[in-house]
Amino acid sequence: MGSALVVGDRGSGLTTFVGLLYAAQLRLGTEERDEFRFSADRETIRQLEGIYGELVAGRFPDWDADWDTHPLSFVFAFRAGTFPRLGGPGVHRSGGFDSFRMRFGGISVESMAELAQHDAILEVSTRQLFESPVVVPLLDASRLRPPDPTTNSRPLEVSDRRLASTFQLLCRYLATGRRRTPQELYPMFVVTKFDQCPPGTLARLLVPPSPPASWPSGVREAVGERLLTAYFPHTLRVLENAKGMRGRSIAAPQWFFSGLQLVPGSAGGRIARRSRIPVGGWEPEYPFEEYRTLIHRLGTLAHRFPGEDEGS
């Protein structure tokens, strides 16, 4: 089973992220049924249908997923041969599809920073999440303000230190994990609320005016590195220092950009929707291609996930 740990500041859009991840699976599972399928346990569906229902109704979710008692668990299935390297103990083949289970757990960087400082005794479920090969940091683009020339403080400095501490803690768990082979951590940065990023910041980061799905090769990585350099230098330093370290290597970050289209002039910021013809129903207006790419990225990594009998 593979697992992904989703981390971010409180209010960074974690609940919306998992709701849109579910929306993308629904769309892929209906529009590309011959290439992709998914399933989930009853508790996961129960939680996500509530979140998805709010998004489809044009409202932002006002409650969080119950990560503590029940991490979200999906089975992703791709047509056999979609990923030539897909195989290994965590991958199963049936009916012409390769499938693997992914468990998503979430925690705030504030909580991670407290755990790093106090070296608390962790529950089994928390330790398992810390051993996740995939970490999904959420960066709230609405908070990427230009520096204030009247002060010496840097925007998001506290968030940067907390995220850096999060990566250091995860590296420590990788290095002391039960498996003897060197472990690698795969960061998948999701820039949330990208539609609310200040124009001055977009210009500072040299972000193209076109949607992220149409950016040329290499632009995502360049924008991401500039974002880390400008707002998360401590985190960037941890990522760079961990490259190639024995037992706790960090792969090059992957970047995804998420946001929601709002109804112009709507009170309280109602979410725009699109019809799911011919399937029926509605879905929120969101960057589907970003989530499709994220799900496919998990497919490329699935052969690295341990099997069910390895307990993570």
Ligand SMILES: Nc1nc2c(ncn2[C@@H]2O[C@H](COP(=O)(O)OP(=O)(O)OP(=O)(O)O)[C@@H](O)[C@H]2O)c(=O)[nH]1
Contents of the next structure:
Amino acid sequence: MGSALVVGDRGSGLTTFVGLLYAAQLRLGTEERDEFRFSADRETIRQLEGIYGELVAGRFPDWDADWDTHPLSFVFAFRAGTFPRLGGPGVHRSGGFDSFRMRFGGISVESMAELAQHDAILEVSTRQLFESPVVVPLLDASRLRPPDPTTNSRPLEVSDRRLASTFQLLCRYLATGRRRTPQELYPMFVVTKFDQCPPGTLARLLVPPSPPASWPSGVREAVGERLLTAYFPHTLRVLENAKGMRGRSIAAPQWFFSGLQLVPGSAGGRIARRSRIPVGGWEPEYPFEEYRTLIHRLGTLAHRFPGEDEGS
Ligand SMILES: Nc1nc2c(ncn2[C@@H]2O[C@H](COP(=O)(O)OP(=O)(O)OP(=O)(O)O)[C@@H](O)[C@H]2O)c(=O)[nH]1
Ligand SMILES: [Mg+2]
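Having seen the form predicted alone, can you show the form predicted together with this ligand?
What follows is the whole complex; the chain from before opens it.
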């Protein structure tokens, strides 16, 4: 079973992110049904339909999934052969599809910092989440402001420290987890609210003007590295220090850029929508390709996930 822990500052877009991830699964599951299918348990669908319903109506969801104590749980199924190495204890093959269970939990880095001080009383589900091989840090692009020359403080200094200690904590859990194989942590950074990134920052980070899906290879990683260097130096240091450490290394981060198109001039930010011809209905204007790639990345990692009963 795979699991991913989504972490970010409060308000950084956690709820919107999981709603869009669900939107992408629905789209892949209908438009590419011969290649990808998914199913979810009832409680997961109940939570996500509410969030997805808001996004489809052009609104930002104003409530939260309680996915810190009840992780969202899906079964992802890819056409057999999509990933040559897909196999291992967590993967099942049937009817021409390889499937694996994937759980997503979300938690703010503020809560992470509080929990870090109370190790002993972690609920089982929370502890399992902390042992997730995949971590999805959300970085809020609307907050990437230029440094203020009148003060000495760096924008996002506090967020950076919290994220750095989140990674340190997760490394500790990886090292102490009861799985037999050596563990690696796979960070998949998602830059949220990318539509709200200040233009000066886009220029400073040398972000190409085209949509991320059309960037040449290597650009995501280069932009990501510049972003970490400028705004998240503590986090960057933790990532680099963990390279090659026995039993708890951190893989090179992958980068995804998510922004929603807003209806121009709409008060409170209405989300622009596109109609889903020929399937029918509506969908928010979001970068589907980013989410598709993210879901595929999980497929490439699934052969490293433990079986259902391991590590629990
Ligand atoms: N323009 C734009 N705004 C966004 C985007 N994602 C989120 N927002 C804004 O950020 C607000 C918070 O988003 P949420 O997804 O609720 O973030 P959260 O991290 O779950 O927030 P809390 O649960 O309140 O801590 C939304 O109400 C929107 O106003 C985006 O892609 N583009
Ligand atoms: Mg939320």
